[in-house]
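Encoded as structure tokens, the following chain is the form predicted alone, with no partner shown.
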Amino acid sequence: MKMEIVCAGVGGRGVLLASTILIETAIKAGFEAMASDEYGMSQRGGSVVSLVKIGDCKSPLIGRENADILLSFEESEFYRNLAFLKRGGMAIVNTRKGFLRDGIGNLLKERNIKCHFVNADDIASRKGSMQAANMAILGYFSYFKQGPYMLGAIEETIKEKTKGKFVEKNLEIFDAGYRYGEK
């Protein structure tokens, strides 16, 4: 199996949280795995882009129409990061509209792309934790089922590589962002 995937955000999003959590649940499902991340300005609300290789690779980087899924932490990250994206790739973004600017679903289509919508921050917010929002979309994408991206196998990892007092809150937002899936 071979996956690319791009986790892309701003600052204080979780996006590198987010693709070790990606990471770690491919090498205990037995994949090889790497992640190359890309931030400068983060700490002020900059770009964070976490490129995330699954399989059988020889560099972590990804290039553009390669990535097979892009996991937006912010609407506009989304537009940034959408050439990563390959023909019949699929996009989730963190959006409160539920829609995309204008002109973009045309290309979507023509492209063939799968884009859902899910409105993270809103979900992380009524659980308590709106720094959280990334569990929302990590739980959102595990109803998929994508790869070794199983509900089960994610919060394993998420129990290991967050900080205790973080763990339960986290793990909340996370079903919550799968419960969000089903509807």
The other form holds:
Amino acid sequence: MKMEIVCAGVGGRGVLLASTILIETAIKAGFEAMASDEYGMSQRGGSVVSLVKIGDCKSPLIGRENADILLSFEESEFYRNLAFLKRGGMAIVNTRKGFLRDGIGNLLKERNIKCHFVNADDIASRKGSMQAANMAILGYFSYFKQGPYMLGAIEETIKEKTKGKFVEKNLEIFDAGYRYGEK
Amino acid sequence: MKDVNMEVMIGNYSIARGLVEAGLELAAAYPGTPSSEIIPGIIEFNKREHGHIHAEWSTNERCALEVAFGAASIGRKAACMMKQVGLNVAFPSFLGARRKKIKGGLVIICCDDPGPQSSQTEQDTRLIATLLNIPVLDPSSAKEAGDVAYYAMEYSYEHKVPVIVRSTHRVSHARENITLYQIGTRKVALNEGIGEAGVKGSRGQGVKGKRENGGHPNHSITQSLNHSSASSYPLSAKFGIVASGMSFSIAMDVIFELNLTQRIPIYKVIKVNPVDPDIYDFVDNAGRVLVLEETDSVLEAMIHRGNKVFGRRNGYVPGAGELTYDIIRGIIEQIVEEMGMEERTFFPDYSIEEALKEIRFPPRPPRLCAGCPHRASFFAMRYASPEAIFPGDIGCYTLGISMGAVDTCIDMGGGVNLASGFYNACNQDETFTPIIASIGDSTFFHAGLEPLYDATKTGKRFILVIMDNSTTAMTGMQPTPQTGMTADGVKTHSIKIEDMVRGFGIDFLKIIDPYSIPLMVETIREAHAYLVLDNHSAHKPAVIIARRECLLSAKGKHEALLDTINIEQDCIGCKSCIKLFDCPALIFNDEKRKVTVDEGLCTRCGMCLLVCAMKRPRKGQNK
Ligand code: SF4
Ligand code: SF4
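Starting from the form predicted alone, produce the coordinates for the form predicted in complex with the partner chain.
So here's everything in the complex, that chain up top.
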């Protein structure tokens, strides 16, 4: 199996934690996995991209139109990283809107790219932790059962990778994201 | 299935692990992206192994190298770490140390920044090492970086020469599952040349440290490294690739993607100096050869086969910048097509970019964090004296460029010296063009002391704002001498910036909280008035220390001010806060024609209210 995932967002909003959870989950499932992180100079508010590759590969870098999945933790970063996504790929976008502008919508349709929208910020802040929108996105992503990314497997990794008092809140928001998929 | 002895870690931790396993005894470094995580890694692994490694943050790279050299010269295994331009700071000792006999081992880890992503310039450490004939190793992955660090220490210890490990940010910050060994038990043999991987295109043994048949490296510098034999590949390939570092790993993925694995052999180089002579057989036996390396033409120059080589010299490989996946794929496709081996298979679809042109999304240039105290300082500097010259320096506060309060930036400490130069150039006739230089606290200790001493000694008149956020923020919050904290968090004595400044005999010295913008503005004007005095005591720089904790360490500790005023309600859409204040939390909403605040980023520091045309200064500001 080979899977290339682009995680894109802004600094300080948990992109790197999300990609860590993706790598660890894949490794536990017996795959090789690696990641390459790119963050700008300032610590908060800049673009952050983490490339995750699972399976047979030597570099953690992804070429344009090669990624299977684009997880965007912030709407504008979805557009900024769209060129990574291959034909037939899938994107999850954290947005308040539920649609794309025409030009882009048609292009994605023509490229057979499936775009799923989720207001992860809202899901997370309703549960009292705006900062944990990344968990809602992971939860929603797990609903699509891609490769090793099943609900239980990701939950396990969240338990291992987040710190004590946050575990429960994170799992709660993760779960809300999953249930958003069921609806 | 998770092996208990494996752990996902970044390349820099892998390097730290390799050094610790190789019996490291002393490590010294100055933080600099992309090298900064190696010291914390060493401290962490040393704790876990209950070891006795001494690890410290040095004041600058020269200190780091000399401390490590001192320890190595009396028999210890020592290492120092820095970023590529840090090597320039350490250059005098680097030149001196290379010819001296050491009794122990000395590994210099130097992390290059192709692109550059967080530096002022690119620089290829391999080139410098090769010119000076110092062994230099160029790992191609996070995993390999640990093997290479281990190997380098053993090699240095055995041959009594300093060895450089050159990493790049893509290696240092890649994350992989890495095996941990017990100290002293790792078996490493660098596996260069054409590995099986070059033939089978699998994630094969050919490019990993061969742990099963390793052993202590015991060849002299000029002997060849243990690599799989070139004869395992048809020697008369029409087209081959020579690659090192992350470019090698990318090239492997690219030829796999393009289905060319069986047709294009890749010769991998880890040891760039001395390069293995087998490389020449490979090049001579191939029809044409592409050389992929970051960032200069080191291997290409060594190979030196004129137009037989596709590289930087004939324009196939870009002369600067990172060799990304897309660039490498493009080069290989172009060559393969030109040589009539294969039709192009990948055509970038630029209709994506076309469609995106219609969509407006906020640009994200590098900017100071929302709520950063430096933003307030810069605003005050510009507000107090818009016509001033603003020499700047290296650190988070270089980002003051976007606020029009940083005009120059050359190297660490350079801003203070430039201010001196500007003073004499502009003000010899006593006209007094205001000069307001800025520097951060860590940088001040690193390289600002001598320039300030010099400026004082020679009677320069300018304002120096020392932006003291009590940490080294840009590289990940390392303690500065003033914090009184060692690298591993133990309390020690603190060295105060104000004591040093006073020690030079500077008498205009004010310490201000930059969040008090009006006071800061007033003080800058006062400093200027002092400098133009016709009084001999004014023949010195005036120093203002703008002191407030970096927002990242202050998290939630300071009072929220924005709650008192609803910024969005009164907004008339003049954008002055965005233009003048540049806070990433302020976003112009096209539909409402108003500024809105990104609640996820805003720290409620309230400083933007001072800039707002609708609010008068001090409103909502309780200081
Ligand atoms: S990390 Fe700290 S010093 Fe740097 S921009 Fe952010 S708040 Fe300012
Ligand atoms: S209060 Fe204003 S200046 Fe401070 S972080 Fe929020 S938007 Fe930025």
